[in-house]
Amino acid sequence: MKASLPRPEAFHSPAHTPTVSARLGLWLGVAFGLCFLTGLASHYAQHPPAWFSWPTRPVSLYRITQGVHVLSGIAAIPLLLAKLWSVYPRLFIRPPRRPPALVATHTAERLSILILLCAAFFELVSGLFNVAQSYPWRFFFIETHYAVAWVAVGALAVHIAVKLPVTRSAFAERPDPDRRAFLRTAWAASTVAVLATAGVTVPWLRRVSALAWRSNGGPQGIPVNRTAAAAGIRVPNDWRLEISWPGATHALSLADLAALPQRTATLPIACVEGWSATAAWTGVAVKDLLAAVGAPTDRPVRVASLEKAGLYATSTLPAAHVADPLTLLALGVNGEILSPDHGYPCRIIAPSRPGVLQTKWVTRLELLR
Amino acid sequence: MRTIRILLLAAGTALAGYGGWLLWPQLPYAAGWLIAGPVLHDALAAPLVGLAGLALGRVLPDRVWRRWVAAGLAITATLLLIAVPLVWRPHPAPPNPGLQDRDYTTGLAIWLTALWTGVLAGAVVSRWRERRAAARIDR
């Protein structure tokens, strides 16, 4: 018996039609578009180019953009699979043999789709493993996920350019009941996937979302990404907070900090992995602290941690965040002194910032420019 | 529309090219992961879906039941896929309080039970409705 590949006509599922593919493609385009824009926002919030500044209001802005990023990625998983099932027979179209121009366009289109699929699967799979902090690979996640996002969005634009005429006529036609049932299933799978995970960032879904990678657990009711033990933190007995700017240095003990006017701010801590939690943070406003030692309050501040190694041992508070009265050097959370895992003796908590930049175990503030 | 298509084509090529340039240093480590998606899908996942569809057609000749069960299977597969990194962690980060401290297997089992109860109820109700509608037309 000679085994041969099936022909496109061999597939009979009602899903295999442009009316279905085009609609799934539109939903998928929206999900990927949201993912790309929010991902870009997160990238710029962490590595701001000179022309860019991330706003301090609303205080939940980063919580929202990063929540949307992760959840639109989750929603895209069943949509991508449904979309691919709908166009699967086209994989078996036999390539033309001539004329050369037709062969070339056919090959180019196939290649662009292959690139799009490589990028799309890669982004969804690597993102899904990253939120669970599981790393079964050897590439550097942040750099690679970012680079492939550009490939995905570029290949998607090419794909839309190629398919635009087909898509337009597909939308003019209304799908029959069987096709509508397939579309409804894809929509339902996407909704279920979001409900099963959204509890990472939507508090009232915490108990429902069985597949949320974060719970309310952790010391003082807030999850922890990097523990004091993992960061190798030992707070010296003579710990001082050093504040320096050109021409002056100031050192304050923990008692000095506690003696300054304290503020309490209810702010979310929102991680790049999409989880977030709100807490009442108490401490000295960075602005008040700088004013108290006679330092300028209108400049960016480099924050250094007791942590020696690690990508996030230092962060830079932009001038807008320094000037914001809600940006605290927190000494406590939810009415208690900060636990070691939350950054004892003190940590930065600023409105609308990625969690990795809310530096813990702070030991030095250095005014820039 | 021609102009829009040409602009999209040019912009898309430029953006993908920029991504490729950014990707270059990581490519040796990422290449296998990049190609794995389409290969696993086209050679494994999609044929399995096709076979499952054929089998479903044999086992459940009733169209209403087939629709509901197919939807149940699709949603089950989605939930299982999303659960993979939660239950399988080959190289996890150091222990993090609040991270993966839930019993995901039990949670998943509860969700699947609820899902299939819903599928069953949904199928029974729509079958009954269809019969009633058919009876009304006959009368």
Contents of the next structure:
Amino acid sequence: MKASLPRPEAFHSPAHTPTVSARLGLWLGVAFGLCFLTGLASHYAQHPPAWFSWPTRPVSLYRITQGVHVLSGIAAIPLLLAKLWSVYPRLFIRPPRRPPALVATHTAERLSILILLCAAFFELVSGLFNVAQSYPWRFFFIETHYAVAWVAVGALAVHIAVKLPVTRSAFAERPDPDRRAFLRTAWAASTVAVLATAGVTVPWLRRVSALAWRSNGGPQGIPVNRTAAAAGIRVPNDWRLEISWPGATHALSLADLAALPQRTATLPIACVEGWSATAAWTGVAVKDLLAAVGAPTDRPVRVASLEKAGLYATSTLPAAHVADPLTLLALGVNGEILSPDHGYPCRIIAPSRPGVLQTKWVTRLELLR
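Next block, the form predicted alone, ref. the form predicted in complex with its partner chain:
The next block holds one chain only.
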């Protein structure tokens, strides 16, 4: 007997209808849209082009945008699986043989869906590996994740445009009880996934977030991504903070820094992996420090760490952050001297700034033009 592939009509689940697919597609589109926009914000905050300026207020802005980015990605996973379950019988539609225009349209639609699926899965899977700080690949995660995001959003726009007539008709039809049950299940799975992980960045949800990959644990109540041992940090006995600008250089010991007027600021530290935590940081306002040694206070500052290697061994404080009185060269956290893993002898902590740019183990501040 000759076996034959089934046709879409052979599948009778209430989930396999445009009424269900359209609603799942809408929710998925919202999740992808939030993920894309907040991902752009995160990328530009870390790697700002010349025309872009990331604000210093509100102080939790980066914490919020990066938290939304990660959680909307997590919410998208069950929605994407439900959407695929809803539409997979359409894979068995036979392609038309003629006319050529119809064949071309069919082929283009299928190709755009293939690109969309590959890009969507790549973004969600690579994002999960990133929050787990596991990178079993050779490509540079940040640039590749950013580039594929544009591919995904472009393919999504094409898919929405092609399916718009079907979607309009589907929304005009009210789902029956069986279809509503499937939609509620998908919505509940997405909500549970978010609640199980949201505690990484929402403090009042930490008790119910069983799958949160970070908590308040860690030295001095703050999680640590990269320890002093992992970074190979050795603080020399004669450590000095060097501050340089055109025509002058100034060096201060830790005792000199401690003798300057201190400020305590309650600020969150938010990481690109989505976790965040709030702490009381104490140190010298960078603006006050520069003024105390006679340096200009209206320029960007390149911050260098004792760390010799790594993408973030140096960072640049934009002029707006330098001028902000809450941008500190912190010497302590939560009433204690900084532990080595939090950046002893001093680190940068600035409002609304990605955690990877809050440089630890600072040894040099260089004023830029």
